[in-house]
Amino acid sequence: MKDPMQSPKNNTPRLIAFAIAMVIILLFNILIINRLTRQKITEVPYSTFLQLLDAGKVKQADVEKEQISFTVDQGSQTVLFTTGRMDDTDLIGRMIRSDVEFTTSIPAQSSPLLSFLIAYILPLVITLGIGALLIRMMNRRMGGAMSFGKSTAKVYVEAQTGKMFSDVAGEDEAKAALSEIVDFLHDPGKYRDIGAKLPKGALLVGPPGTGKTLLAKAVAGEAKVPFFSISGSEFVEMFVGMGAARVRDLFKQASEKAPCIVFIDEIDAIGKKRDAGSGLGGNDEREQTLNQLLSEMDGFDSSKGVVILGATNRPESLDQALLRPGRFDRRIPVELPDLAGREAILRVHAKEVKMEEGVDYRAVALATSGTSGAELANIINEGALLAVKEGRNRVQQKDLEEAVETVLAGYQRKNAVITPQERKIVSYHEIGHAIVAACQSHSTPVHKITIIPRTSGALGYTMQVDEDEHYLMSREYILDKITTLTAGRAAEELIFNQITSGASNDIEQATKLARTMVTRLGMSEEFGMTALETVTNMYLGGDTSLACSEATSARIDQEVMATIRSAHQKAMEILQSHEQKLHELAAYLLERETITGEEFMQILNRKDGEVAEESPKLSDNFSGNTTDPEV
């Protein structure tokens, strides 16, 4: 809470009592103990002064500038004096021979030049100190728009960058489109022979956290070429023209170092298309500094090796002009890892921590589908952090384990308070996705089932795991996805004849998978092959919105309503025949509360009567890849 005392209300009662007490002591001062103190002060000529002191009734003197004060003893009484000071320069030995103590305060004669430079120039002086600490102050505070149009490049010269294309994995057709522009940063001659030309530029586009910037950094390491990096953010100025001042300041410095790399990292900050209604304020300055660029990219000759890559994960939103052949020729993706790119990555990341021997980056890798590789860096540092924290010096397959559902889970929250009861629907909950998931044909065979709360709200998922990964979805595979979603909800429906929140995570991918059926993938019935949906910013999460008039929009919901409801159904009919497994295998992950895939599908296939076996303990290899989360 913050204190009232420090408030500037309740300040200002305690300034005016301040200057209340400084007033009364100033006058206490000067009505009281200056009346006590003063004496009386007689004024008389200097030659009655010469003529006292000639006396030897002069006892103390002092000599200012202007007048001399001094004391003479009259009876039992001192009594004191003043006179004119006049320009005698016998003065001071007349009081020496006289036994006068004296002093004096007449300030020695200065030069005339020390004079002039004491009134004139030290005051200018101390007039353009301080406006040059103004200045620096107003630069710091504007974010460097006194600058001029300076530009804030960091300049990496030669291979400073520390990066190589070995350290970067997963991207081979990125490294591979990139490789060519090194190749002629290292020798041009041998294009020039046959006529072609450096591309003048290179657009890498991609999710965030797939390693546009590394491989940018990258390419300027292989090349062994002065490196500029800046962000097109520090092209924006409060001040119209400073952005365009700036872009040209900066390939002006790489056309004198050139060959060089140009790096502009987030272009679409000044790279947005451009249209009608955009000419006013900030707008104006962010396209005249986008004409700048247009511009300097057509003007410099590429045969001197200037060479701009720029990143963006927004390319939808960049300027035609700024696109066409000639100024970024290339347009290199730079997409979410594979299988394969996913180990390579795990492989490089791990070499920088202390891993124990055997480690499967095989299987983490499986478990990450759709993750970038910023992610994976993220996941092999959480395993670090969770050996130190149990006291090993090496990381072992457990701890990339608990990374793996750290990263898409969160923490586990060992000190949850969750009641029997509702622990109980949790089970019944999981156990139903996963009985559904194994009972259909083409599903995705369940790994790991818990009812261990996250941080992320799920107070418990069922893992599933790909044996490989696939790049096509087909019908059957959605609709069994589907289905398996809303038996979570079904299994609370049949066994407590309730339905709670838990199924809100479950109920809106099952929506978003339905939607998808219909509007983008052509897989309906009623509407074929029609694409009712646009996608922006795929990138970022994809934004949509319907392509199609508001009766048909009405007839899309009625269509994924049906699916949807057709799926609840079906899942409700395999539960309904399998309800002694569903009682059996919920009661059994309540008391270990979390079981393997292995251990559910012995159960599970175990005949009724049959002795059961010793169970599994968990698995030490780890290869999940989809939680479905129980917010």
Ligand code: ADP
Contents of the next structure:
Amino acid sequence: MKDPMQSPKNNTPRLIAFAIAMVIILLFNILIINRLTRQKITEVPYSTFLQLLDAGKVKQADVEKEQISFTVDQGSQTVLFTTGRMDDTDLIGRMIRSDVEFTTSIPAQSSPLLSFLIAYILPLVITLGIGALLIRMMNRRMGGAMSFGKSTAKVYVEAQTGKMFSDVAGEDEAKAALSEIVDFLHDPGKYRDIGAKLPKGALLVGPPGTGKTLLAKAVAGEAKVPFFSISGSEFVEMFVGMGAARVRDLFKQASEKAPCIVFIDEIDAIGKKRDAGSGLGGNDEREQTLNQLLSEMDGFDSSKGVVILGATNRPESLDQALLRPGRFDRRIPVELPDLAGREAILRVHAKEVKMEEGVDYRAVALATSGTSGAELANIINEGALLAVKEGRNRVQQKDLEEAVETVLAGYQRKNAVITPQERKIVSYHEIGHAIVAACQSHSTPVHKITIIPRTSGALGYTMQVDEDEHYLMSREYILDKITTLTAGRAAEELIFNQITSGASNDIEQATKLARTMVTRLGMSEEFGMTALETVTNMYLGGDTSLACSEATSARIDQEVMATIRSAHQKAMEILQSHEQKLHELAAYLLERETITGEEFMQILNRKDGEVAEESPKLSDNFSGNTTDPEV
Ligand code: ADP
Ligand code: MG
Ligand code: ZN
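Please could you give me the other form, the form predicted in complex with the named molecule, since above is the form predicted alone?
Entire complex below, previous chain first.
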């Protein structure tokens, strides 16, 4: 594609600007810099130099061919002098005696022409070079704003995206909704003949990493049409008026290339609600851009075959005007993949690496509930990296399992410095979680327990994996989950009679769950089915905002606290009645670092009589009192 900046039409104003800049730089150089540097040097007779030298006033001297430059301390400042150089054989001796720091820089015979070149031409060349570079950079950043508001003529089209629907695993509903658009782009005439109007725009909505960008590319790939793409954030970085100019330009190009797809990624960056009350007018630029987008969308004739796709993970923040009929009136949810979807995504990405036969993708999919397509793609890649690290040329099941933990909990920190006492506390903490999970009827089975620290800051964790995916959570399930979360801290209290900061994440999760039960799931006695909170940011962490009075809010807090307190109590009771097993399992975990769910269940279910040879009882030499059960 031709670089539009080379066209002669755009060059004239730039050349003028360039010439002005050059003249200014030259004048500056000659008038100011030379004046400044010359001013401070005073020429003195050689005799003065000698006097100053003998008086010990000269600090530092530079002996050149024709002259001597030297500095003298005058109070707080240093003054520079020069004097003609004489044929003084004792000069060096004098300077040494006066303790002067001296250098000589007698240059090789240099021609006046050369020194002229160095003094004037070289700086000029350098400044011009830097200036040209800066102008080039500015032009790129501002999309050619040096051409003062004129169309930037940037070309946005990507000829072939190379993506097909087969590259997108799962997301069948989204693909079904988009295949109609593909068909329309294939043969707009068919729709035109009958007089049907297809939606002008469709909005892909979903959490980050679920494949929205990928889907948009796949639509273009399937329809074999050009793909114009721009990210919303690219519009807002520029000068006032540039965003709108870009929108105009984009649509002009697109209508020339129809049928085609115009994809605006992260559209929330320009499509945010225009708030009436922001008196400062700080977002004028964004509003202009948005208005231009709206009018372009209204202005063009969809029967030509231009389809606009947008993607966002903050649909609630979009301006209503964008969503009304005739604009982005179709909303295509792109949700986090379910169990089957995750398995399919893993398989798609596993095709790109060498996998060992018979890898159980379903097991990996089960352990990754709640992850996005991007994270799953990352898991396959991490698995491949691990295989390489171990010198294998195929990825195995265990690589993927380790990769799951890497992606979900961070890298192993094998060399983290953790004291034996801390490791012991972590062991009891994790076994506490595991025992309580295992002793409740609605808990997810324990899959793995480990005390290998991770880069996420976790010192250990208990991984629970379901045999099946659940879409509904019962009240009992959530309560059991909260109880399990409180069990780590409960174990620390029971055994060491002290509490640590290690439970912070558990506390956060438990509180969030308990709160959700009360405010959004209608699972509390007191409030019943009243929505007390609304979700404001569904796809990005799920922020909530209160929808109740302050008095109610205080009662919610009470309810949440009571729920957690009773869960903690229950966890404590379970651990007290299994204290023997807690010791046994914690010692086993401490020794092995990582144990599987099966090993755990086997020891937990073993009768007290059968003492295992590999799990010695811990010696009670730490500060807590294991022998004292009344904690
Ligand atoms: P989004 O735009 O929703 O944030 P992307 O489309 O950029 O997500 O997805 C990032 C990467 O994740 C993709 O390039 C792809 O490798 C992977 N990915 C995400 N979802 C899927 C999916 N459904 N099938 C296959 N790969 C996926
Ligand atoms: Mg994206
Ligand atoms: Zn914990």
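Positions refer to the first chain, counted from 1. Source: prediction; values computed, not measured. By rigid core we mean the largest C-alpha set that fits within 1.5 Å across both forms.
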{"item": "Threshold 2 Å Cα movement between these two forms at Ile574, rigid core reference", "value": "no"}
